[in-house]
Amino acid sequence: MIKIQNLTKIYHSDHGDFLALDHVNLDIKKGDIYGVIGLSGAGKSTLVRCINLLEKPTAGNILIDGEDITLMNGPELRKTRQSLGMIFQDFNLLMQKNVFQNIKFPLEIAGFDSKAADARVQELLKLVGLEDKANSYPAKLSGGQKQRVAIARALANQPKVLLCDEATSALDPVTTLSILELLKSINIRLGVTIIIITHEMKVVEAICNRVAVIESAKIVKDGLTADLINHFEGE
């Protein structure tokens, strides 16, 4: 599904060089439901951002379905990102757009009929349990409520993949918990790959099938969840 090869990021700048990511090798199956988790610092954003090319490897290769996306632009490249949906920790909803406005969005971008947009987004409305906030205001929202129209939206285009880059880090432990079983249910439901950047090991343990442990732009142990968490435990 997902195989990175020798991923390698430097950042340039007048105060020298800085090495965000040291050939990061990493095999994502398609249905995972895998986690990097790493301190502050450790690469592990730079890395979901390189995965949508958000920021250009310095070196390395990703492959997503065989093909190396790396040396894509233009239409080929817009066409890749449309599978490639992307929450973050900070929602970043258009606050001047209710939820049915945010969630039609990319839908509008991609050049959808208005009218097939819309069921789209009944459709998804429907799946995160905001029927009844589709006239909503983001500013009226709670954080998960939020959360939830941000998976909805990051959904409307059908991506084969959903990135999450600290997704529940601004929420609470309950609503935590909530917006992890959905995103279960839509791994399940949909067959949806998702990759999870986190610092909470728990977040990884409530979810995530496999896991890699980043360490100073390094991937320093990686394998099935369980066989990690015995690791860190007999540690």
Contents of the next structure:
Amino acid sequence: MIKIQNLTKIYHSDHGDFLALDHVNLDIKKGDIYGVIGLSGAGKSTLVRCINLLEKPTAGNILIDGEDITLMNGPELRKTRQSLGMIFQDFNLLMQKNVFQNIKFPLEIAGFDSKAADARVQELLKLVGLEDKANSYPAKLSGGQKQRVAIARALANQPKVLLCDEATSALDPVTTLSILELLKSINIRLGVTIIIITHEMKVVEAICNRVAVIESAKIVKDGLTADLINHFEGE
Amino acid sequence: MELLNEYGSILIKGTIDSLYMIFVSVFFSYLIGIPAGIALVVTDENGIMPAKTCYNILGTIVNIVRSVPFIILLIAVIPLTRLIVGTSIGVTASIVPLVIGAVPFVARMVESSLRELNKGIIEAAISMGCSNMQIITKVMIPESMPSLILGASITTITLVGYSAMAGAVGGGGLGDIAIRYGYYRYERDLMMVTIVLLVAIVQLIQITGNRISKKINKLN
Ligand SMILES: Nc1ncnc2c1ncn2[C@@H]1O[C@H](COP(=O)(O)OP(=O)(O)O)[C@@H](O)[C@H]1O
Ligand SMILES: [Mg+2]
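Output block for the form predicted together with its partner chain, input the form predicted on its own:
Next comes the full complex, and the chain you just saw is listed first.
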């Protein structure tokens, strides 16, 4: 479903060039919960941000259901982005909008009529268990609740893929588990392919069926989670 | 009291003239200043529509106008004022220099409000498939509204000061009264009253701005 081929990203700055991704190849199948694990600065965020072109790759291709997103721009790119939900470590909710309005926002962008959007928001609120918080503002929510809003918002347009950049790194262990549970149930119930960027092995162990290890801009290992855990334990 | 009997109608007219000058020029300076401020943010090299030349030209114009002392600007734009309004004296004529002086100020106020916005929120909007226009109108402006309102009250207060200066060179309003009666005719009491009125206007604007900003802000 997502094929990343020879993806290379160089950041240009006044201090010179920095190679953040070096010929990365990944093959993510439909229905996977695919983990990408690595230390801070390894290039994980750069990788996931290239998938929806938040970051423009320097070279390489990213095929999403056979369509190369790196060749897209304008309305075509925006349409494709609507099929790729994304959640972030810092949630990035609209702080002046309440929970309901936050979840409705991507539906407005996609041109839904208001009534249909309202009904869809109700479904999503139920999905993430926040029916009672519809009228609350993000500033009044806990981290876990904020991430649930972000998940509902990312799922609003029924994306094929959900990109998660350190989605649980700002959360305590118990909340982390509940968010991971939610992601897993979304994967099973809605068939959404999930890509999880993390620096924590326990996140990978908890929900990823496949995982790639990234180290200084390169993928150094990838495969089934179970095999990889065995590999590390063998070392 | 005697003072108010004698000059009451002049003071009322002066206050109305001042308020008219201030609010009309706030309106026009925002009409031009908001797009300029937005352009300064989005055309920045880290903005959503980087455009170096546009950013540099705009920034330079803003800085040049801002570095001209307002009292000099007032005189410098007289030919332009004549061209637009037909005369360079009176309340309406003074709106031209007021707007020219305030636009760069507004542009910087709007720019700084929009820059306070967390970059992650804009990235989230991009990831949801927003166009640049949607990011500006549906994310940047609504999310910055409390800060924009505070900026507007600061701008308005600055224009109270500018309008008094404009009044001093024939623009009308309270500044005109203060100069004509207080300075040339030694009516110190009358001057005091105009000062009190100006202070009251400033206070009112500040309090209203703070109230509205606080009321609409969902961050606290
Ligand atoms: N916009 C940028 N400009 C320059 N260097 C960057 C930029 N973004 C990230 N980097 C660098 O690229 C490397 C990888 O960053 P990132 O992908 O964020 O790593 P991770 O998410 O694994 O911690 C880091 O060394 C970081 O400093
Ligand atoms: Mg990161």
